[in-house]
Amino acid sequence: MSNEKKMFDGGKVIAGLIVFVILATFPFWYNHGKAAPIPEPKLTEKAKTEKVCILKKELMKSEHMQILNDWRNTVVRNTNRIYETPEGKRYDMSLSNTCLDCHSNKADFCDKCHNYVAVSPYCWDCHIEKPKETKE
């Protein structure tokens, strides 16, 4: 009789494992193939005209937050406001006046990707969305 009980309990264990595996993997197979496409930021006409950012597109996509952090630290701690590219071109280290001068469409350029990867950068806590006008 104890052998029959052991086999009966084995069936419950197997059934329980099958139910667990189905429930644990449900989000993966249910959403398979339904991922949203990676958004492509829209450039403004000025950015299209310039045809070049401070660094190559691939590097800007992957490293822009580190670059902005480095700029912030350099400006605040060293009072150096000029960034020189490896090609020798010089830019003002300013999110508002340099980056947003070409990429002024925050909703189509910044927000699309940040929303896709579910990050909330704190840049906008201090910086305005439209670039400041400079007197020349």
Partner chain sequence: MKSSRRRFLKIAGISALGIGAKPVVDLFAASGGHREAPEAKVYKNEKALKAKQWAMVIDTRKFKSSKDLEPIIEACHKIHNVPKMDNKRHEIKWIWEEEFHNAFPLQEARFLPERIEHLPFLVLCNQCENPPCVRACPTKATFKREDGIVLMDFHRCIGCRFCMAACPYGSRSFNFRDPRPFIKETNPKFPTRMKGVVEKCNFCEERLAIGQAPACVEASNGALIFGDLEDPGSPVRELLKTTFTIRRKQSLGTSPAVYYII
Contents of the next structure:
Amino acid sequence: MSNEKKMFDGGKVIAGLIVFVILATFPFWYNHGKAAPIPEPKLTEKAKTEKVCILKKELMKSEHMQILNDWRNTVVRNTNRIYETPEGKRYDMSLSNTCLDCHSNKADFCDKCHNYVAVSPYCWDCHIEKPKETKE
Amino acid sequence: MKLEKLMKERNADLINAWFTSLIETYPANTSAFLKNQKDPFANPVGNAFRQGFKVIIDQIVEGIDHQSAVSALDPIVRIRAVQGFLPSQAVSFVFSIKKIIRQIFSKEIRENHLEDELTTIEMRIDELSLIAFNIYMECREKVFQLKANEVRDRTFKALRRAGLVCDLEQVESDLTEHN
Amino acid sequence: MNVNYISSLIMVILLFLIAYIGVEAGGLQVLFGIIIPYAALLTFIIGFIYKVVNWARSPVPFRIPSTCGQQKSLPWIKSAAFDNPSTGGGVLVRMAMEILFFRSLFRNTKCRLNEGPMLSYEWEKWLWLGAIVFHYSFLTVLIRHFRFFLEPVPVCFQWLEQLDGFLQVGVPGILLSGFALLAAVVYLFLRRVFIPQVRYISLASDYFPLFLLMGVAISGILMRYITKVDIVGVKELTMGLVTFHPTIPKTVGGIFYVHLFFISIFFAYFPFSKLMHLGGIFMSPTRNLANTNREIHHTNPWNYPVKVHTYDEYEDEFREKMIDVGLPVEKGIEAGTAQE
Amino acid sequence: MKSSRRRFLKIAGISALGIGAKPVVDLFAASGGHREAPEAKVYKNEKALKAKQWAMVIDTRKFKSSKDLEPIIEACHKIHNVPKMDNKRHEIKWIWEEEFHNAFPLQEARFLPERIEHLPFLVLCNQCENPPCVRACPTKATFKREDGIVLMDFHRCIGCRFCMAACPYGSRSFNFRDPRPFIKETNPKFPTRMKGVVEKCNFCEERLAIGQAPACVEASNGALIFGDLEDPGSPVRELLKTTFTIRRKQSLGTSPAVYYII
Amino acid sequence: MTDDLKPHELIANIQPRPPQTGWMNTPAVIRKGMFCYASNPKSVEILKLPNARGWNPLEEDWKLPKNWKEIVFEGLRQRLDRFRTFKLFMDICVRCGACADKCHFFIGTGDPKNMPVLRAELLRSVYRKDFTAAGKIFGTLAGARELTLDVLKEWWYYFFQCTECRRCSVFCPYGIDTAEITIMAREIFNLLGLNIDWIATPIANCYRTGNHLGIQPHAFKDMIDFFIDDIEEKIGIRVEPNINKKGADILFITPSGDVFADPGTYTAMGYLVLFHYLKEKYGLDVTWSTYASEGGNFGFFTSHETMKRLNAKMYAEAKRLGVKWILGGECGHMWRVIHQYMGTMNGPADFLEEPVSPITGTKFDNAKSTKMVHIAEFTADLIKHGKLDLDPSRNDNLIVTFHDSCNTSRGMGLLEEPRYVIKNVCKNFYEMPSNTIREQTFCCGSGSGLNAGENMDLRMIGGFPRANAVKYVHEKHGVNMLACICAIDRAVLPVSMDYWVPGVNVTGIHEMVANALNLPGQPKRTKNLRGEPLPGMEGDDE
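Right, the form predicted on its own is done; let's see the coordinates for the form predicted together with the partner chain.
In what comes next, the whole complex appears, and the chain from above leads the way.
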């Protein structure tokens, strides 16, 4: 057959394939090959002086949402409010009064990673972001 | 009679067991379809079996009315007659109800000495099987008659009306050759 | 035990072990995090194009749509504009309904004869529902994952995620699509196992993608809700890939690489399998053609002349007999015989 | 923490995966990217006030006019970030004033003493011993704590408002709008609510937990008496022993824990 | 089952459930009553198709050419290159099973290989083995299998148990059309000389004499004359049809089956009466042709090429006779060919005019390229414009239901026109259940050249789903007449009705039209075209 090399309905097929390739490679050209900087959350002075959070940094990084969730259940349901770390340090289990007390810089701390991976936790719908009073 | 009463009570179980044993004569993949598809138009075969069994069980219990037995067996046998079964296979389903009755009521029969009643019931089933065989033969004869009619329509009518059909080898004559 | 699904399951377990052991014991992060994903994506795109072009090289010689409604004929008869389209627009709608809503699967009606003469109709819709849930949850999951590949993440992607996570139970928020995907895949698998007809027709290549996607979904759900993963690290890796500056973060563990490996295998397997129905559905001639062959001439590119029995040959054979019964002929007896 | 994870598993329906799921999960969990978080211990605050059934007695004899109630309401609403809505229909209230015939419609006699007729009554969530709202809640966002407080987990509230329909006292309010703009001065130590959530008085459980009496009690100059109903020595029981009190809509059988001295 | 089972095998067969093996490892058992006889070599030779020889499907040796595998592979390759449908349908099936229980043969026989998806898989498995990388590497795991003689026999058995009705295609999410796959398979069989005689002989006849039945021109004329006498005897009017008339307005082509076998003959008489009326009343000149005396096209069941060779006569004859356009009679697969293939294969027919009804002035825009109009469209248009003087009470003895032919409903969408005509010529009309009509119509069980005598069992069981729906309206509404617009239907449905639903007859719609039509100068009508007394005239038989 002489049509061996020909594409039939070529126009439509090529148009469809172009759409396919654009969609499949969307992330590549959307980012223009620029690697976005990896976020580095800033610590407040208060946090710096504390040196260590309730648990190790790595754990806090991946588990903080789970911890908050557990805290919430413990506090609201079981009326337990004191959390003792493996090291024996005790904390009031409260996002508003404990976590945000130290990490009072939402924009420079929380938002850094949250924005990077596009999660928008609804914590701040109710829990109040500290005014920038703890700058010192 | 005791057994008849029992059979009436467990009418639904009998129908189900019988139905299951019948559709198990089809490939496993098909039997589920025959069993589960309830739409009488999407699954006319399974539906015809179920409908027929209801009446037949009543017949076995209450005694055989020839006319109703024929009309209940006919749709089932009519289907099996053209599904490529051997004659014995096509009508074997009637006999399988014997086994099912013995299985379902084995305890009752033993304890209450219902063997005589069972014999009566089984005689009715035998009668049904003979009726089924009649129907089977009727259907097969019908199929052959239909074949013959088609041949006749295609040849004799043509001869009568025109008599001048182009004489390529006759398809129809092959009918006997291949048998 | 069915060899078809057992072999597929073993295959997927093997893939799991390869990736998990490769990363955790072999330290092959570069292989599983960089080389294989690039290779898979390349295979996917090139393979997909190759396959579609290969289909396109075969022409559509005849216009043979399956018509599922009234044709457009006389002006006073209402035609089924979409089930039997007569215009390009109609075809577009038909294809859209087919692709977006699985119109043909939805057509599965059955009617039930209740006791007595009443007929009632119902939809046999489980397959349709399973398919819809599967495809849409898969799409949602896929689009959601773009947050790992884009920086900054466009708001529309965030909206989708918010919609997906509307069920706000706890933190991290539950994203329904992941569970819907897993449930749908499990349903599609169980259906293959438990419906005898479907089990009979199912091949190992039908089970394999299901197990693979189960693996993808389970590993994803594990990472999000249970074992946890450092998603900043994950994004570091994914962004590295899409910006051609691949890096391997230290904080990301084996399960993530299993997830990535599974999905790489999925994309690499795609063009060589039935999964190509994604591209194929657009090209199906029984669906994407308007029912206009009597109205508009359709050309067959390889239409070749054939030997026919011409009228002249015919008349030559039967001329005498035709004349005998008074049928008109082209040539008289003399002319006809003179030729011979 | 582990146990709550298992519970989560159940809720999320992963168990639907079948019998095979758990060992797989354990395998992944045991060999994840990092080690499992260590078991942590949790305690109650040592200073926390404890009771079997918190109750309140409101001595209405000590109130003359609405003016007397204002500081009490103000104290509560301020620390709990209760917004002030202009639109009556959107009003949010934890503790508020009510006229006698609204507060006690079943007790109303044909003629009332003039004092009572015009006396403002302070009403709040009755923290019923048998709370109908708890039964109405489909998500268990409202529940009864072991100390008798009917509490809400705002995170869980889906805004279905079944509890509002179930509460015979109108003690619950619904956030038709985002409350934040309507809070004059926010208390950062206590969360606000969001649009689409129901709220109500929590008997200042957050204050009880650190050993403080409810804000209203503190601000009432002794008109509000607070204590454990089950403790015969509590001030509440002392009062109930000596004074005649009534409760709101007692016949409904909800058994309110707020008593009124008329 | 074959008839030479040993006693113990027989018992094993009655025992519930035969042992289960995968379909790939279960060779087909060619059962009596379920297949058609092999083609007569003489017929194959007339068309000069390859590998003509005598052979018997029941024998071990099918006398295949030595290089049969090469022929199959080369045939597949060529068809994959020529038909996007084929290539696509080989690749994209996901085996969802939506089609499985939609096939009348599966519903009736219960043979799992009659599920459309599996029927196609029979071929796909071989395609995978030899045309795809995955199949070559993974073999059975990818659903691939070797082409063996058993496989070929299985193909032959099952692709001649498909009537190409396309019902499965309606339900397929990708529109995979098993008919298309069956067509390709049958093309391959033809390369190996493995046609069935019920197809091979009609096409040979058609090629030579112009029609499937081999009616020579003078005999055709005789038959028409016979009809003329018959019509005169029954309704007292002598019609004068044209045959092979040059310069007529319209060429009329209908399946020869209607000229030959009852009850199609009554439909043929119906056409004659209608054309007579149109000529008397409006001067419309319609001619029949002996050269193009076949509307049907069994070439369609053989190969695209054969279809084209047979179809070419229609345009050739229209050109020779110098007509304006062509009118087609009631037929199923004839219309599939005309509607979806003719214009492409043998067109464009520029020598014809765009069809316009000379009586109503209606332009048949939907046929302006192919220039061929369906008589149901034509008649419906006449009725709509009040051009026919109809007395439907003459059909009062009929309680009618309508069977949609597969090809006109799923290959064309001709659904309302025939219903409109029926409702105007008779008063009692009832539809069958909705999942058995229109685009979901059930096949008669004998389409695509499977209406032979030797496969009567298959025909009966394949026709059962259709008959079952007829039985339902027969019992519920007393339906006694099954109307259809297909000559194969008219040939096979009476047989199927006779077996399943005695008491239901079969008719074409133009038989009913003719019975209802008041002809100019007609004497008092006492009989219908079948010679039965009209309702109310039962006593006045002279």
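Residue numbers count along the first chain shown, from 1. This is a predicted model, so every value here is computed, not measured. If you superpose the two forms and keep the largest set of C-alpha atoms that fall within 1.5 Å, you have the rigid core.
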### L23: Cα shift of 2 Å or greater between these two forms (core-aligned)
yes
#### Entry: I14: Cα shift of 2 Å or greater between these two forms (core-aligned)
yes
